[in-house]
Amino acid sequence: MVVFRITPEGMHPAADSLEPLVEGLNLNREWLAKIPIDNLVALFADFAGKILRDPRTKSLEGCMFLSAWLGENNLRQLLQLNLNGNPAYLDGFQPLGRNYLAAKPQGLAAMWMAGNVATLPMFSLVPALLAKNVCLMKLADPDPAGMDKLLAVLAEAQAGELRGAELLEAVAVIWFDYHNRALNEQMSLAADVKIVWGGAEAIRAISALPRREHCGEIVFGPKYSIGLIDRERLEGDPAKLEDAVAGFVRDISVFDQRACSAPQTIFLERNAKRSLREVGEIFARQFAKLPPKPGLDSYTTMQIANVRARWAMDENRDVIASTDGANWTVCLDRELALKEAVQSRTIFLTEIEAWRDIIPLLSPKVQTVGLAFGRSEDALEFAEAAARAGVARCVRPGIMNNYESPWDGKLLINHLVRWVTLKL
């Protein structure tokens, strides 16, 4: 057996081919399409409450945000935004002027997931199921990393007569070696829509696979995120600056900067009140409040040691680091550049003359900018310039990792349906 399936009971060998799994999923297409969208929302809302209480899931990284995201109000807002203000389009044809319009599932959604965040698969799976697609999901690693536990709790969720265990009949979560081109081709050719999360190499390989002519592709590729603190905030109310730094530190510590939305470089405008070193010390105080990291692999530890040494030995740079090992690191400089991400609570603070200086650095590669601005007019002016350069999100510190719609400039559920017209 070369295909392994992840189920509520764990991971086990499933088949030598994807064909039996695909056939089983396709048998559920009509049943899933007939489930009222209100029932699906209610089921996921029940799931949201369970994952915070269940000992199998409540300690998973990112579980608290996942639970909030799955809440009924949030899912309804998500559907409104994605479906022209009317989620009922998912249940059948709705009047639109003199005609009718419906949002029908694409069919089978094939998903290749990245392995950086344990709860990430749910942010792909739930939108696909809300759009009433059957789902074939490939995990990046043989370790389910909690996905089996999430599926187990989802299986026990219930809304009226709809049970989570029934819904999971429309889902196959699998793993196979990514080098297996035959299985990757089978998966691609089975898809009516492909969703791909991952690095540049993975994106290129999966996008090059053969697919059916009608099959669309939604790509969430590698991104880089930054922060920006303007002169007004640095010279203004100390409490507001402290709150902004605390928010950035939360964004840095959640997921250990593995998420593409976590800041790696934070730019500070030169100001008359606080030096670069003084701002670095504010970050250091906030980092010191965090609990120690549970552990570090030797490669990451070596990377952190190397960057600390380089910054300490350079007379144009500075570094503030935890004394209890590689727990956190604040690197200080004035080089106008996006620093190579080290992750693991390693942040680069770069002093600049004015926020306009960083606009040439921005591109679609930059996903999120955490903005700590003193005046909303300046924030709007920056956001306009950043959006033109390709940035997808400008948000306040503390919510940079909050998965939302649109994400990477895409309304995912909208891409997961086919809009069908009826004119009589």
The other form holds:
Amino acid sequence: MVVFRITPEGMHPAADSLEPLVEGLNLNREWLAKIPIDNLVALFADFAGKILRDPRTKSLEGCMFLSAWLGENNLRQLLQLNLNGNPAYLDGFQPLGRNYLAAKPQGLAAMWMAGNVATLPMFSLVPALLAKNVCLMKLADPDPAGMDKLLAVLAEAQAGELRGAELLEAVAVIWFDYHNRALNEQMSLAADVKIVWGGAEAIRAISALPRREHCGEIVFGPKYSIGLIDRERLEGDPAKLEDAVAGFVRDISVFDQRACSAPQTIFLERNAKRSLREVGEIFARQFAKLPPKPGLDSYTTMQIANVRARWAMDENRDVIASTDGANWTVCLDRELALKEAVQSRTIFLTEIEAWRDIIPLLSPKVQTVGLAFGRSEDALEFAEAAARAGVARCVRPGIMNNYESPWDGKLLINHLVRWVTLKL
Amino acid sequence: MPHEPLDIDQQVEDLIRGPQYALPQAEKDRVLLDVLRERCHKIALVCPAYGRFLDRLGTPPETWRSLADVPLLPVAMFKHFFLTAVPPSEIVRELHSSSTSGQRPSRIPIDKTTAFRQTRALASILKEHLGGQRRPYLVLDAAESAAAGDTLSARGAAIRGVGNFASQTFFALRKTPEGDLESDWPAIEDFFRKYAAQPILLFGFTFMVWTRFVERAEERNLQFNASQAILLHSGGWKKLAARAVSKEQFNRRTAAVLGCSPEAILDFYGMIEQVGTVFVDCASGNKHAPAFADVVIRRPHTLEPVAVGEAGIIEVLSTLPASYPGQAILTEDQGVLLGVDDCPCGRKGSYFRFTKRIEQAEARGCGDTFAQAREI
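Now that you have shown the form predicted on its own, what about the form predicted together with its partner chain?
Once more the chain from above appears, this time first in line as the rest of the complex follows.
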């Protein structure tokens, strides 16, 4: 067996081909399409409460945010934003002027997940189910990293007559070796819509797979995120600066800085009050408050040792690093560039003359900019320029990793439905 | 705290001259720490980049209590900086690593003192494995690889270093017009015809030994009946592992071609950044540090020394370098610490096995945007 299935019971060998799984999923298309959207929202709201209480899921990284995101109010807002203000389009034709409009599922949503964030699969699965698509989801790693536990809790969720276990009949979460081209092709050809999360190499490979003519593709990643602190914030109220830095440090520490929304380089304007080193020390103090990382692989340890030494040895750079191994690192320089991401609590603080200097660095590769601006007029002006350059989000420090819609400039649920008109 | 006057040059000389595997670890720690403390302090005074490294990331030398306290310099720094502790006029040779995938090579400045020590240190180590007798020497490489000049590659340095045990030197490979290397069978067969009956020495890089000599000889059904041969080899196992060739298989089949015991096939671990300091396999297949050097295996994340039986990142320490800060180098290799002072072969000190090069284990997600350009 080369295809493994992840179910509430864990991971087990399932098949040598995707065919039986796809056939099984397609049998559920009609049934799923008929579930009222209110019932689906209520079921996920029940799931939201359960994951915070259930010992299997409550300590998963990102669980708290996932629960808030699954809340009824949030999902309703999400649906409204994605569905032209009226989620009822998902339940059938709704009057629009003198005609009618409906949002129908694409069919089978095939999802290739990245392995960097444990809860990420849910941010792909739930929108696809809200759009009433049957889902074939391939995880990046053979270790389900908590997805089996989330599925187990979802199976126990209930809203009226609708039970989570029933809904999971419309879902197959699987893993197979990514080198297996035949299975990747089968998955791509079975799809009515493809969702791909991951790094550049994965995206290129999956996009190159054959697909049916009508099948669309929604790509998330690869992206790089940054922070920006303006002169007013640096020279102003120390407590506000401390808050901003604490927010950035939270953004850096969540998911070990592997999410595309985690800042890797933070730019700060040269100012009369605080030197680059002094700001670095504020970051260092905030990092020191974090609990130690649970562990680290040899490769990342080596990368961290390398970047520390490079910044330490260079007369034009500086570094502040934890003394307890490769726990956290603050690299200081004045090089106007997006630094190669090292991740795992490694931040590059770059002093610049003025915030406008970084505009040329912005492109669609930059996803999120964490903004700590004292002057809101400047923040707006920066956001306009950044958005024109291709940046997807400008948010305050501390919420950079909060998954929201739109994400990467896309309203995901909107892409997961087909808009159908009726004119009588 | 003032340093006690210490003639570290004399100490290093004594370590090179003395027996290589006789010092118990505790005693070795003490002797090497004194030398390294003094040497690092001196180099920091004349090599500004290394001085900044110690200032910003290290602790003052006088506070070092064990070899594990000596600040670790990642080996990649020799690619990013030209780290020299001597003026250009005193550099007699520059060693270069092989640069793969367009990366910058390491550049290691060698002065007369360091060059002299490296040669004698390697000789001192190999003497314990080969005995004092010079032997006919067959290099499983091409003559061009060891050509003399102001710069020298890792391959060249190793070929020439082992060559100190040669009574006469022969080369088993030749360059093709396309720049590849091929076996020079007339030269090889002539070598064995003349010398197979006496103690001989062979050296080559592991992958080339296998692909250009052992496999080709097996295809030709050649066996050389060289029962007194010793083959030294060095280099990565990655390409052989990809061909599913284990170390045991390598030793067995190579020994069968040569006609010697598999125990005469000796792998050694070393690097261009610490020429002269090699960690040679003993009969039990373990690698030992010579008297003037040591190894510390570090846990990922905390970088603390591992316990016996634990795997980690290999750090190599050496008292040989005087012209550059190569005293404590964090390698890009992984190994496992197998014991201290109690190897069945009788050698003292820490002993270990190399396991693999450190590589990126997994896709690091959508935040790993510029992975293709990774060079840090």
